[in-house]
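The data below hold one chain only, encoded as structure tokens and taken in the form predicted alone.
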Amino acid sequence: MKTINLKLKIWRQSGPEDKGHFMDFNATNISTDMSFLEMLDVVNSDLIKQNKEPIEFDHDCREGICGTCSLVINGSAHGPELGTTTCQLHMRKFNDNDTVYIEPFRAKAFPVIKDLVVDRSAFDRIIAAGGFISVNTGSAQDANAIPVAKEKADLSFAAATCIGCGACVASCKNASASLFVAAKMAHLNLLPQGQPEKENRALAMVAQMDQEGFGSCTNTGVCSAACPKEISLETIAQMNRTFLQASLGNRPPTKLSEGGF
């Protein structure tokens, strides 16, 4: 079994009001078969044995599907491997005696709770604003009751793979949440069940995104590159088109003499 030693520079912050700082740690005899979070577990075990406060970080499923493991590793959201969450990043991607910087996702809308843990409840409020379909629940419909074109079904499924981790926000120079919001819109808007509320959904979710303090999208593409589920930039284009249509549809009628079209 191959092992490596690492020099870690980990962000420590006691709370939202604390300025925070990097602190040096050593990770020794780390198996290259470990995941990144397992490596942090080893570091925390050593700290606990020394009666020192362990490093706070988020995790849940550790299977790459929940989006909880939000860390910036050497300046990249989720680390150096594309299409991968932090919990699925393995230590074989690092070399012996590497220096690794570990910090929380940075965004005004993601305030630091402690150390590497941030508050991403802004995403929950965006979903609550319109990321749903208002229908009465009941027994499951027949599979063929509402035909869905395969192309749209595939595009909807691709958008639905968004795990809401926030890597798009952390990687964007403007801390924009456009990719997240667009994905959550697209997987509903592309289906027949999502059509009746399509425009209201766009208006409500974009308004909530702005209210939360996320920045504007300038189409640099880093959000899609950092996304562990590789959500396409096309979803943002779809969101913008829907939002524009909804905005024009909800605008009071303007006469041609007043500059209308």
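If you superpose the two forms and keep the largest set of C-alpha atoms that fall within 1.5 Å, you have the rigid core. Note that this is a predicted model, so its numbers are computed, not measured. Positions refer to the first chain, counted from 1. What changes on going to the form predicted in complex with the partner chain:
- Core-superposed comparison between the two forms: CA of A143 displaced by 2 Å or more.
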Second form
Amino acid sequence: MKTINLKLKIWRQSGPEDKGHFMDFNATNISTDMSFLEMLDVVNSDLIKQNKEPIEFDHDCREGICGTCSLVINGSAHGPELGTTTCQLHMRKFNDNDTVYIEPFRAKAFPVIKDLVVDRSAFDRIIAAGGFISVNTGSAQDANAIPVAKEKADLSFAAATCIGCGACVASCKNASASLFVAAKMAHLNLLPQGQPEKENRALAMVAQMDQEGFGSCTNTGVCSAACPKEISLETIAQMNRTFLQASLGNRPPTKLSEGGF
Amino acid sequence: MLQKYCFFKSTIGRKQLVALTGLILSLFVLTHMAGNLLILVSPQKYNEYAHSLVSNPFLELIEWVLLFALVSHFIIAMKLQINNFKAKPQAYARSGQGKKGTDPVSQTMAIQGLLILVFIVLHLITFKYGTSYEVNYGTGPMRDLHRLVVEVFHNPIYVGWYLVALVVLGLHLKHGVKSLFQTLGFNHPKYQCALQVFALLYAIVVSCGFIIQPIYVYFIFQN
Ligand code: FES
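Cool, the form predicted alone is there; where's the form predicted in complex with the partner chain?
Then the entire complex follows, led off by the chain already shown.
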């Protein structure tokens, strides 16, 4: 088993109000077969043994499907690899004696809770504003009752692979949530079920995105490169198009329909 | 309309205004560049073209449109930029590598914009409001703009400053033209590649086309 040693510079911050600072750690005898999070587990178990406070970081599935893990590793969200979450990042991508900077996702809309853990509930509020479709309750509809073109279904599915991790926001120099919002919109807007609320959805989600304090998109494309699911920039253009269309032609929701659509 | 759905308040709406005004300005620089190239034909053609422009009754209207486009492009973009600074209050200790790093051209659009604005103001002072020599080709007196251009571009400092500003303009156009399509909603695998090439060519043609004039006057043109 090949092992490596790393010098870690990890962001520590005791709470949202704390200024925060980098702290040095040594990760020794790290198996190259470990994931990045397992390496942090090793560091943490050492800290616990020494009766020190472990480093807080977010994780859940550890197989790249839940979007809970985060971290900016040497300036790149989810580390240097493309199409990878931090939990899927192998230590064999690092060399012996490398210095590794580990920081939380940084954005005004993602306040740090502690150490490397940030509050991403702004995303939930954007979804609540319009990232859904309204369906009638009652008996389930026949499968395939609504025809969907294969190409549309594929594109919608590609957008739906977004796990909402926030790497797009973290990697964007403007902390823009455009790729996330665009992916969620494309996912629904490309399907027949998404049509009735399409324009209101665009207006409501964009308004919520702005209200949360995310920046605006300057088309650098870094979000898409950092996206573990490799969501395409095309979705952002689709969002811009739908938003323009909605702004030009949509009748604003009335007082009655506020709250739902 | 409900306040929170105001187009002019939303980031995307404002970006689309920046894109539209940018479109007007990029079309303008193309025609301006093409007109400048008449210097390669003859001083008379150059002056006559300039004269036909200033004697066109629509010129004033066009100037106002351009001024409005320029001012709103600048103000809205700067407001967005300030908003973006606020959205990302703290930078990372390291910058991202490879595709996960921001390309310096798109990162410095605001600085480029500021420089171009300074350039435009100085440029208008130098030429539009500069010395007005007179010349007569037999059709009545007209402004000898050519003489002023030759005078100015025999000064190496001016030539150097113009080169810098015009390269920056080219970079600004490279990212700007590509972006304006994306912001207005054009991005499709059918034509995306063509759009990118178009934006690059547009930037190169405009920037190099402009650069020809000072270079030609400084190195080649003899009185
Ligand atoms: S922990 Fe679930 S995606 Fe990384």
